[in-house]
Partner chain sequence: MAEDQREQVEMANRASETEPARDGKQSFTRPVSLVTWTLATFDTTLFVLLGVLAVHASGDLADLLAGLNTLVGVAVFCYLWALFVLAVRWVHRRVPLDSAGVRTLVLHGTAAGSVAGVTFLLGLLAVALVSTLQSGGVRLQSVLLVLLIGVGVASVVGGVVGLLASLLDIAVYGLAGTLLPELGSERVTDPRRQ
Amino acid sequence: MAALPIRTLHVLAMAALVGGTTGLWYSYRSGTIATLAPARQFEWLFWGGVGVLVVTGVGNLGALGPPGPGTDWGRTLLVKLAVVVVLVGGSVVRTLLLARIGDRVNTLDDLPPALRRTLSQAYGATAAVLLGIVVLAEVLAHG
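In the form predicted in complex with the partner chain, present the structure of this sequence as a single chain.
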């Protein structure tokens, strides 16, 4: 009974993370956003979304009854879990980088171009890994 809400929450959380990171990547790259404040606000949502993704992801696995790692599906799941670990590890460095930048500059001041480039690259890399996870999820869902 809880499978559908859990799956819906999983998809919504992923959509929020992909949309947010892609938007920030483009905004810092093009200079539409030049301050730190939007990124700092988004990081709160991002980590909430990561928590929701993990718990609903495990919930989905429980509903599916995953086959062992010896099958194609099981191997793909193993790869997906490893990529999620990479995403979480990379994202924590990005957020802490952002927090440490915030210690040096005012969040409402225009950022120097070097910092904008760094943030753009960080969000671009995060968005790329997230899209990779979406592709792996598609493979798991539809083969």
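Return the form predicted alone of this protein as a structure block, the form predicted in complex with the partner chain having already been given.
Nothing else is written out below except the one chain.
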């Protein structure tokens, strides 16, 4: 009975992360947003969402039972978990980059162009990895 709320929370957290990172990537790439405040606020949402995904993901595995690594489903799950590790590692770098910029810089115009481009690419890469995880989740759910 608890499986449906756990899965719903898992999907909602993933939707928030994909939507947020894609929105930030597009906004910084197109110049729609000129300040760093949305990125700083999103980092809190992002790491909270990752926490929700980890907890609910473990809950989903508990409901399904332990997968065997010798099955196609188990191998796909291992690939998904490896991609999640890549996502977390890359996101730590992105968050540290934003923290390094600090509060002394508030607008994108104050950033060197290379750093501005790197920040936009970091959100784009995060969105791409998240979409890859969504594809792997779809394969796991429907084969």
